[in-house]
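This document opens with one chain alone, in structure tokens, the form predicted on its own.
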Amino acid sequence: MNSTAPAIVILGAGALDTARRIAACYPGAQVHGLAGRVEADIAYSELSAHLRELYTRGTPLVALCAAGIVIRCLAPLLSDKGAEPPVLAVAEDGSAVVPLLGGLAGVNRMAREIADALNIAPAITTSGELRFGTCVLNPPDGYALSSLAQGKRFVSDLLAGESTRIEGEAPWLDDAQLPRSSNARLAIRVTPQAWNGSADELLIHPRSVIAAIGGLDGDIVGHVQDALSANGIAALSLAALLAPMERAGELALTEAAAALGVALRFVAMPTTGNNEQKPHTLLVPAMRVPHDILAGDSPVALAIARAPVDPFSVGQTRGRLSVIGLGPGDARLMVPAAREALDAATDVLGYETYVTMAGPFRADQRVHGTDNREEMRRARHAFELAAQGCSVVMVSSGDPGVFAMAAAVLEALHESGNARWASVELEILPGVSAAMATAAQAGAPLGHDFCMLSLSDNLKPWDVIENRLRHAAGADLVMAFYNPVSRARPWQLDKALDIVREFRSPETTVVLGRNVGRPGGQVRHTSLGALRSEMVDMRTMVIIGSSLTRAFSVNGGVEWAYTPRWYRQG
């Protein structure tokens, strides 16, 4: 059963009053209209390559045109059953709705859900479905077909008028209209048993078994694999795999998941009085359920539990760290990662203007603003956070790296020696800084060889600004001021600026930048010579060229700078 939200395609305005309907029935699900006709959710050029590639990546297909469009469409992909996603064609006013692909991936379920939210019959075709009410292939979340090759002898088998029971638990099954008998020859029967080849059995496995490891290295997967055969234990019973937290930065233990297709999780690690590693010990503090353990001399340990678990509620998962810079402040100019890495936080820290400047947030999201010079105890608390399974995301302006808090979460990192944080996933998604947003909208200022300098004296001394300044501008450097003044050292930048034109003719080139990317921004151009602390504030980004970087203007109008890519002194 696919649980991804699908998207809901359409070709024209005619269709977005039903692809909303539908759209509100999945969280999640957003509305693809064809560029230049309808203002959508998402916009795409042309139909069958946008469809084909939201098949390819296995996304649920809810079409709003006629069925035969689609087929046309997504006929070269059509190779294996067994793998595709849902795919249904919706009448545009919502008459009809009709399941085309996905049988095994629940596309009849959401046939009926789609149909019963405009309030329509669906048009289901299925023989099985339409004889017993269900789709008996596709087994509800936390459950696996052992054999879809086995199953469509078997549903065969009862289409032709044979009877079944049923073995185990199979809730779903309850008021599916099958044929029932307590002696018949067929069988549906539910377990985390490995199939004994008997053609007489549809063999549904519940995802009800965690694998743990200690200190094991090597081939995971394979001794993972050992321990379930040797206990006769399907391989699609497995739900999660489980490990010491110490380890939860290693790459093999991420690929053997992946390898055996689960989730990974992770549990402080108990130890022996001999401090010897016993996975079945990690079992106890992670499991949530009534569950049995099979241990031995494996090395491997096997906690096989009454009902399918829920992999989520076993231990935790590895913690993980983003931290993003939010661009100048335009919606537009955050990277697509950082956007995609605040929707999956369940944690948003940062200094508390930049965390109001990166929502809305969802009610289940938890927003920690302070003040702006808390940097280091933010840093420890998102890594407390991360350590305990939570995904956090710390927020900066700009590019996060730039006079901003990846600089701190890693100094954070690098002093603690904890071995909980070391186990976080870190990663730094880079974004657009003040400096290259100010350049954009002057034209190419930046174009060769430039500094950041930060004119603060909050974190160093003067005079390494001092000196800093000097060597930059002796350089011949285009040099990018953040940080230029504020109510407690308004001399700064005049200072600055003194030094600066030891070194560059009044001429050269300055471009201002205040608020660029937020509301009421601008761009200001104007000249060394010109230049006064009070034009700026700390709100400005203040760029120096070079002895090279010229200013033009176009018609009278639109002014430009930059800065040559070639370099001639004198």
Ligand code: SAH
The other form holds:
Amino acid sequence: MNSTAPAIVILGAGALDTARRIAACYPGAQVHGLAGRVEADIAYSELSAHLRELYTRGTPLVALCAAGIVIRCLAPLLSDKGAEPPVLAVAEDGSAVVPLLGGLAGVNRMAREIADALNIAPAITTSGELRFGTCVLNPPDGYALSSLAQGKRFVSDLLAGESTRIEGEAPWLDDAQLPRSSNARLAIRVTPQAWNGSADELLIHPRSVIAAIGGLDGDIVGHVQDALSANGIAALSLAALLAPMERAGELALTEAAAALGVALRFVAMPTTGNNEQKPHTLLVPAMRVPHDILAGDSPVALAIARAPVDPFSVGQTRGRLSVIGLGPGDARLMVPAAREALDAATDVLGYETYVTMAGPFRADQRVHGTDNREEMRRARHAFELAAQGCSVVMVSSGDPGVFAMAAAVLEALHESGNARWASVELEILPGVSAAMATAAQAGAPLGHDFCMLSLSDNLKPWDVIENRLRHAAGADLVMAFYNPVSRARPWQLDKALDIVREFRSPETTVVLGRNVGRPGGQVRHTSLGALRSEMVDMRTMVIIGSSLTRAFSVNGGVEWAYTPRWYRQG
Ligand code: SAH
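After the form predicted on its own, can we look at the form predicted in complex with the ligand?
Okay, now the whole complex, with that chain kicking things off.
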């Protein structure tokens, strides 16, 4: 089974139509065209190098050219049969599809799918497949073949005329034309149990076993393997590793799951009287299908379901909290990583205006817009949701670390000491701050040393603001004022400007950015002498230049302000 989309490789425009029809069968499939000959999704310059590279990466290949060309290109790489992706040759005009390689990776299934789309019969040559209508050695998702060597022997016995029993549940073989007989020597056995030594069996393991660990440290992989073998269970039957939610932040668990080749899932540890983390108590709340539990004395408990278990249905994933900045407003000024986080979010939180700016959202995404100015409460809410396994995005405008939610989120985490919150995967993604957006439209007023100040005295005393203004103005720093005024803070900007005027001349360059990057946004140039607080509201960014910031316009056109890279005392 493979879930990677195939690369559809063509040499000329004549194959484009067929290539597009094939691509339509596979979401995410792209057409690769020879540069200079045909325009496609991806250009390549040399066929054999390109095919070899795709093959080495394990990409399924559909080449619209002669089978012989494909064979010659890939011949040097054909040593390891186990690892080969499906490779098919298709006639340019769509009249033939020939599966070439990747019998165990589902090449015949792809050949049938493509043939269906092209309305032709596939050129299947695999004898077992032709005879039985399925590749017995290629069980569907959720099942794993125990041993390829054993499997090949088994199929050649069947081809030689033997029949087989089926032991266990193999629903995908219901429609196969297998020669069956209840007293056959050969058996296809579907079981989580490890091989019992019988040479007459084709063993297929359903991925139906979940291994739970509690507080287990040290060699986790070794302990899980020991528990499996002590119970006679095949390692290939393991579907997921389950651990207490509190441990979700531990790298060792991620590595153990990767080494075992299974998914890592979590569940909240049930509260018991004692603190001992008994692993079997995790299994009951995490499993959503009927199962038996093997606990014993091992630090690993095993749940065995009656059928393959979708690991994503067990417990929950590690929760995630992304604190993002939307930039000033224009969607093009949002970093792509923030857009990705929004697309992947289950829950979006933030101040109503910004949440609306971040939308629209899908019906399956919960939006918790709030007018609530209580940032700490919002931050705690975000952690609560993420600790339940949600993918939460907290939105701020501009940059989340500049007078916005990132600091509140970190403070909430720092103060809580909550192990469930600490297990959340936390990331903070930067954004274009209002000062940067305004500066860029005006030119480069922040081209030399500058500072960002919030004039809001909601969260800090006014005398601290005055003190910082005096020092910044005295040091001749360019200043970017956030939160310059509001209805509740009418006099503060005038007071701040009085202080700055003690240090800077009336000619000092000033840039005002209002609603930058949003509809109706504008940037104005003025001077410290002409600046009046009526020109400023709470959606305005005020940039006060240093003694060296200057403005000019070329031939009466656009006005540019900049602060030179060098400095000399005025
Ligand atoms: N995190 C935000 C700042 C939040 S504080 C950022 O990095 O941009 C809010 C203040 O930012 C406002 O009072 C205003 O001074 C400024 N601001 C935010 N968005 C703005 C915009 N689009 N245009 C001008 N100023 C803006």
